[in-house]
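In the form predicted alone, a lone chain appears below as structure tokens.
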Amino acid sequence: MNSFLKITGYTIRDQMRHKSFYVLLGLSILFVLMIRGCYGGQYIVNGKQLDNITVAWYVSKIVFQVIASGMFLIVILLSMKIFSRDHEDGSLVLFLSRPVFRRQYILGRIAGTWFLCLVFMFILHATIFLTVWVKTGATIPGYLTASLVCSINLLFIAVSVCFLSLYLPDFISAVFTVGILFVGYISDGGHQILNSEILKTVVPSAAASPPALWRILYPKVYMVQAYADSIIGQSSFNNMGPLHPILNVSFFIILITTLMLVVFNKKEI
């Protein structure tokens, strides 16, 4: 345990080190300040002006997805060189040749980039629901909690680009990922639309098919991201499925991590 937590410490200060990263941190703040001017308009819907409070709302929403996402190309890029680069610079001969199980390696790299980008996404949405505060003088009631909710995205990726890393050059590794998301964003997606109460509404004969095997068992990052907008607007949630999407994640986390251990275990350094 304490190999670990050593090995997830030097990985979190060994991504800190990368001035790109403050880069990244540092526009992504400044594109969230620059939000604020949108809480302070006019702004009328069926010819009656919303007060500041709504208009808030909805645009803390909105950004809160954009950041969620965006949080997926960051995770990505500090993901995909992680093994490459231990091998190419020796770290990783360095790394085993101490009393350090190779589990212990694996997870504490994983873990490391994962806190990072964690904390990342964090700031960029309490830099949000603050700005909010001071704006208007209220608050968002789960803000907070739906971007924890969304963290487990984050694992998701990070596990899934380094596993595929072990077999695959970094880019392929990460367009293969993108390509796993983008699969699910489709389907996810058209199951919300078409089970929505706006399409129904429009459209009452409109009736969805039930969705196939595949398409339940898939990972269900946007429905994470779908049930972390329902906590913030408190509201209902229509799931794909009798698995809850964060049991669903969860589920490939353990299992991509399971395998990554199985592989890396035989794999020659």
Contents of the next structure:
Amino acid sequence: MNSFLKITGYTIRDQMRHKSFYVLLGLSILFVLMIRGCYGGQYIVNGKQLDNITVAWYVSKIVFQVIASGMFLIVILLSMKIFSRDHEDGSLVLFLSRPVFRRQYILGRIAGTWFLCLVFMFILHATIFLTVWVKTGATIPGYLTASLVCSINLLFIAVSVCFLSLYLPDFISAVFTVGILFVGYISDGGHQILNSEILKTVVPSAAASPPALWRILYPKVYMVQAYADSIIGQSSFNNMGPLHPILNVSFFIILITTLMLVVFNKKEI
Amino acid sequence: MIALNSVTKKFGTFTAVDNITYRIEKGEYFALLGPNGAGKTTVLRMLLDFIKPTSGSITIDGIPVSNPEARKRVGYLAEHHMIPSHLSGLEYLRRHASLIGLAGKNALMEVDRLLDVVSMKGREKEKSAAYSKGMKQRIGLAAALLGRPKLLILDEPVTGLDPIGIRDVRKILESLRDNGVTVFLNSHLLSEVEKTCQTLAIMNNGKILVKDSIRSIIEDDETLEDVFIKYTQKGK
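For comparison with the form predicted alone, please write out the form predicted in complex with its partner chain.
What follows is the entire complex, opening with the chain shown before.
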């Protein structure tokens, strides 16, 4: 088997050895299951009572975004110590004293962490999907596909944190990545609000000016989530700029990974 | 087997290894000696491609060390051998075996054999966090011996070992020497080097001061310690 796949497997196994991983997963599932209480409530909007399916649909969409955003923190926590921990505990020497390319080591570590987070997020989203189905008998089309779409954000975050941790202390690289995400959320979220149908209806004069170039080129993590949201609702999606957010984030993943491979190849161990 | 050609390594303005050239032939049992800061560990790290030379080239079996293929039949034991604390000795050795392409029954048998060789049978399933320094060193030696390497690179292999452990390691290394394995040893224990090695080089301030067979270097009324002091104190 290729060394890349072996290291990916070791990474998954090593992360799953930690009890905290299962505690976190258990607590997350518990949180998600607690949401099901919302589906049976009585909700009246504009004098009309909403049926259970409509309520479940709206709640599920909100929880979808909460889970997708909450996963950012988990992937940051799992990625930020990859290099420093491997250096301290001898794993780096274990791998690189063997016929393993440095790129196989890096890509294996990142792929393993990403895959684990992807599965973690998918389990939570699938729990919501199944809960809605059991409670209301309805399925939410596109829900699980949207979960997979959002997983590209997790990969972007994993490579960003790892790359930054080559230069900065682990915690600072984590904070820096949160900063990158925060700026994107403000920039892209603002764009979404200004271009929303509700705002156009309420304030017809509120014409959004074209976004600055940096905002178009900035990593579109929020926009990927907005796109995933549009898959669930089969609603329209207001993109910013000509490039689809998935292509934008993919471009950054490739760029940062390439830089990381170049830097790590020269790194002294 | 190993060829260093005009190798220099600088860290900023400090020259750790200064234009050294030497060859170690197949089956040679070679020791690199020198005082602290002489540049021995830097040479060793360059052999494993952990750090890149500033200039010059290093090959193992004709393959540049930057190519991982060069490490296919190389075993390495670090001075303070570290094993991830969540792994047992057995899991650690299995990972090494897997990375060099040993799989299935062959890997199990080889790991089992080496656990016996390094006297760690019965303790292999314990987490490495519970191992003493000497036990980690033994597991590290077993990892280095996996896959019957053609070249062993050992950095202070007896560090942390008790006298029995030192004797055991010496016996293992002697049997490897007799089987034609090339050994590159970095050690401060001159008595051990004197007992086991065929050739040695003494290094100081990044330069090789002498490289020859032990018999040629040590004169009749001298010990290796005398020779070591003579070369490293020259000019002081």
